[in-house]
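Given as structure tokens, the chain that follows is alone and in the form predicted alone.
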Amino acid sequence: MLEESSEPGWLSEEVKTGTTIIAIEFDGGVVLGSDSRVSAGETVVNRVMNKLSLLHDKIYCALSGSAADAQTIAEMVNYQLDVHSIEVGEDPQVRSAATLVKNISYKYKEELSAHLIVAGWDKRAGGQVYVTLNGLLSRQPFAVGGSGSSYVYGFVDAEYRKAMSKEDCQQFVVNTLSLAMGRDGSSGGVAYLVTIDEKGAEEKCILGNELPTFYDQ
């Protein structure tokens, strides 16, 4: 007769960001946002993880999937971009960062379980948002990802407008995250925002009790 393990089940579960991530372009920059909950199975193992990872001074990525895999990809790209910027003597392009993420994701698609949205600003093309998944590289005006994204596709499709201001984009991101965190059990905690433009990156954390509420909350 097999002995039952006395260890809690979550110790053998893969740690996943099980998340909601979003990025959107505005005239002159981008806004990225994410929730902060990290889970292993049905257990929340971290309530305040920042899933917006710095790739370079004006380039960030939003992480989803396996926390370890996503962080590893981000760290590899961060290192390669630092070396690249020293070699060429200028800041890297956002598309270059997204291409690196795409190449790593495709090369190790059988071993890694992660989806990264890459966004940032460069002097050649301004604010840009790229989705990368299993070899895909596509620039989009906005992108959502993670387990909470399926709850908010209707909202973002209905609320998105072309040529939104920076402030409108920030509110759009906050509203989307708040709705997803209210519906998706794997999303929650606080909301992290990063706004990137020609001047640099500005990070912000919005506590759960400061997030907007909607009719059913």
Second form
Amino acid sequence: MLEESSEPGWLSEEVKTGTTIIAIEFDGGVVLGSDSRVSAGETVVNRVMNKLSLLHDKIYCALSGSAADAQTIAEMVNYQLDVHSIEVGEDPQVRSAATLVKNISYKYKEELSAHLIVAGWDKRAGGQVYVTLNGLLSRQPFAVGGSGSSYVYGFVDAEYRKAMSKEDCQQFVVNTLSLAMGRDGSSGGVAYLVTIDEKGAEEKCILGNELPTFYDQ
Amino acid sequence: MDSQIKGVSTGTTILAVTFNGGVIIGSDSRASIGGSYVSSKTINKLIQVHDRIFCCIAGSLADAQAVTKAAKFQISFHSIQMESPPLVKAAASVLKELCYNNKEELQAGFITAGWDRKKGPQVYTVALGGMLLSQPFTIGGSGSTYIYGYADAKYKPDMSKEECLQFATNALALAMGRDNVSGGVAHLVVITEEGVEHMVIPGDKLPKFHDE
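We have the form predicted alone; now please give the form predicted in complex with the partner chain.
Shown next: the complete complex, the earlier chain at its head.
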């Protein structure tokens, strides 16, 4: 598409985190992963954005869709969770965080276009992953989202096994992100990983050249 | 893109993979109208254009049938003139010419796969606008989006026939599991120097994955 435009795309296009996000449960916690590309039309406006946002000490969410919408939802829920955890006097449940995200997504369904995957650990139910697409709330053993996720549905369907260990889950997430980033023009950059268990949340960043490579790369 | 095709479309999953000594070409068997009505559950999308050359179609079924009919005629005429079996590349080029010269009217993409004496097993893709590309393996159709990750991760060059069959069957099963306009049975054709072997795997015999 060769258009003679004197104005760069990022001045007029909406900023989207066209992206790949993934979260998976293991016995004792969860692993969340995301790429780091933020695009405005054809321009990459941020190549190192961390799309894994903290909602509480042991609850994170992964952002996709419109960058502004997703960040706003995450900030609102962060605030609401702080208030809620003071009221109940203990750490909030992952389900509570997911419900707060779902409430906003559903109520403002027409205005917002963001999908957040909520994942974390709490002492009642251990590691949990919730999807909140379009305002539904559903717990799943693992979830993928964002534009890059289409390309890896086949891979995750084939490779997922129940009862994987923490290291297997981390490898699974990294492989999936690498494959999606290889095919989706809106996903790329580095891979961010967050592993949450009883002890807390551990963040990790894997640079582009350290990602696993597959055939023809 | 498939939802803009008027009439019957093979919203579909097609693939072709080379292995050590041959090539496997495969597809699902669903034809749909507008993505909501399945007009055929058992259509065969693997068309034999010559003894050791097959092609498979994605996109508008009418366009695909018209093009393959014309291509089949041209290829057999060419092979009589040359007094030898056609090269796979020649067959793919015939399709490419038809697609490129009629690019405004047509909405179909093709995969051509086969075996010839000169280069052995080969796979060619003819994309929507008429681009011709040779690859060790290729996937196409609406269902292929979901298996790019799987194919990138699992393909290895120089597989054996059994490994390749497993790869192709798994890929088709995964795509049919996620794409609502792909489904039915899996058609697979194995082409080698010795001959051509056609297999049909019904839905309930396809490999199952973790959530099924």
